[in-house]
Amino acid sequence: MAKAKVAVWLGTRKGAYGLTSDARRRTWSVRGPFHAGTDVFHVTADARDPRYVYALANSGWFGPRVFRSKDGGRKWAEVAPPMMALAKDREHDEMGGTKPGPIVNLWHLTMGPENEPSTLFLGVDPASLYRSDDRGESWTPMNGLNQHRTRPKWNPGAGGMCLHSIVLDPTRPKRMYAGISAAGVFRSDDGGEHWTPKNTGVVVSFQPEKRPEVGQCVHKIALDPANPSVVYRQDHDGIHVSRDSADSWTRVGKVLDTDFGFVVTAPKSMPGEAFFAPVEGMSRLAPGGQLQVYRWSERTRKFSPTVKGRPFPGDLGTHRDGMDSDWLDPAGIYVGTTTGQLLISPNGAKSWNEVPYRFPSIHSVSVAPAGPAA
């Protein structure tokens, strides 16, 4: 483990930074920011090959574009993102189909199966998904979602209609979900040529049908490592866990003061555990000015706070890709904050520090072996 390097990507309002650290994760070094001054959602490394890394920039001036690197941030170029999603349209609606529109922004990137090492999957707003087999070269509509029979019922949340989290089950090859906020978790048991909503239990408290196939706001998932069947589920109705691979859920953040939130992980070396930082519905930030994570166990059914006293007193938030963990054993678990603040626990949770640099706006927090830059 001693040998081991981490490295954390960040996702600004302002650009994208790089960090790195030894397996102690007390020290980091930071780099950036690359693509200065641009709105990037999403930057992430390649686990596969972290000579590349990945940046989803979004500019109200030139559009929304994918960079990469192929030698791990040190030099960035453009390559081309999807020209085309899926938009509704009044009229179309009425004839329960869908019409091509323009992208809005680029939401998630994620990474294909090991056996597949140039494949990416791509989540953008208006909800769609983009499969590339060629590291982000040219892209491919996977309209089995896309043009899903219940598209006509989906709907925007505050950040729009936006598919954000692709997750692919390590067991299953062929399994993989994908969050649309606001339709809701679908799942494909075949590499994503059909799909099936994946919502039942998960009550939607801002429509009239409060238990709808589609509709729910679903604002991130995480799998268990240890135990893919079990899917952790963070709406904007609560935290959800389900123990079937997502065929049913039950909400179990109802003895929090709050289960709203964002954010959601699951670290690989503590299984049947996840981590969420709820925050008040309303406001989007902390309840009581101190950002709390805490620690769901399967074992127990039960939550605990990992954060003790106020270390981080503010008004903080997070965005939905804000949580991230590591790989090693005491787990590494990093939150990003809507005012910059970059939190890392490197012992599981157990105790908490800040970065000692203030980033713009963190809207994504993403880790992976470091790659030949570090």
Contents of the next structure:
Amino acid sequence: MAKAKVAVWLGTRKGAYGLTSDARRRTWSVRGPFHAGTDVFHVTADARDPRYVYALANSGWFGPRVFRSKDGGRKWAEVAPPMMALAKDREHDEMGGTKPGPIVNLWHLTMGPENEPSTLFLGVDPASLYRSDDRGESWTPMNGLNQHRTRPKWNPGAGGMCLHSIVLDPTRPKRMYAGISAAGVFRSDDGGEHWTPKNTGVVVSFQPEKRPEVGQCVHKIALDPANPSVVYRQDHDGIHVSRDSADSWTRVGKVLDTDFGFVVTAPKSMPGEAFFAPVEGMSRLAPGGQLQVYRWSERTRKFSPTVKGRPFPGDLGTHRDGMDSDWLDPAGIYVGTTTGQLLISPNGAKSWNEVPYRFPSIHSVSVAPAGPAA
Amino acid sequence: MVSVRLDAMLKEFVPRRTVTTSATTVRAMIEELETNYPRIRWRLRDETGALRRYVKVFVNGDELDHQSGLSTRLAADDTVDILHSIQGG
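Alright, leaving the form predicted on its own aside, put up the form predicted together with its partner chain.
First the chain shown before, then all remaining chains and molecules of the complex.
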């Protein structure tokens, strides 16, 4: 097992970084910054073929850009950017009656299923989903979601109206989920042709109608690796679990001091468990000057804190792609903070270490097998 | 001919600092740039055709309006500067 190489890709306020380690995950080598000076919202390797790494860069000067590496991050080249459908091509005004605008930011990239090795899914602001079947050479808007009948009721959160979560069900090839802030969770059971809002049970605290069909501010979702009908949801309005593939949700986080937050991950080797790192709702900082990562157990239906004592004192926060976990047993769990720390547990959250390198503000953390450049 | 001076930020997309054009509007000048140097496409303008927020275009030293400036007519011997605002942070 020690021969397995793990790569952690970070998207930060000032570029992308790649870290590698062996299966012990105790010491790390750091490469980067790639695309230095640019806001990289998400950088992720293709676990199906880790030679391919993608970076979503958002530049105030040059606009959104997709970069791709074919050699594990040594060399990068720009591939095609997605294009917002112009008004003449829309069935509905995608902006809910406001003036149509261009793509503002690229948010999140998810790889397609194993049997479609060139397929990628990309989420952007204004909330839209794109599909590429040629590893990013071209993009097709997925208008079943982008022109959804509920779109006029979607609203931007503080981070813009972003499509930030794209999750595929590994046991049902045609089933996928999308999370939009602030529109909520949508599910497709036909490969992305048609989409249904899936927000029943999630109360919206910030608008007059408390139980709308859409308008929830989901921050991140994750499927349970052993039972993908169990879906974990970190929402603006708390931590929720669904046990029926998002048909209904139960808020489980009220027992915590705060269950506001942005991140969730469910490690492959820990069925029935998910990890959350709540922050205060107003400040977006960890309560009490100490980031805490809670483990949720579906078996006991309880949370337990995993950070013992105060090993990382400070006013830390996380962005919504700031936590990920690997495929190893014991699981590696990775938390990147808005102040540039990368915290790693190599043992299923029994203990936590900090990588001794201070990064720019971390937007995203993504784990994959290391490619050839590592 | 109109002389178009490009700031160093655009070196990634256009290998020359100055190009010349016979285009008669700023929009046509940018379209010609995009044709001759395809990598600059989408970098000066977004997919709606509007100039990106931090792109500034000057004709003979006068800054163009971000909305209407693309229609500005160009005459022989005009000098166009394409610059980028300094971004903070």
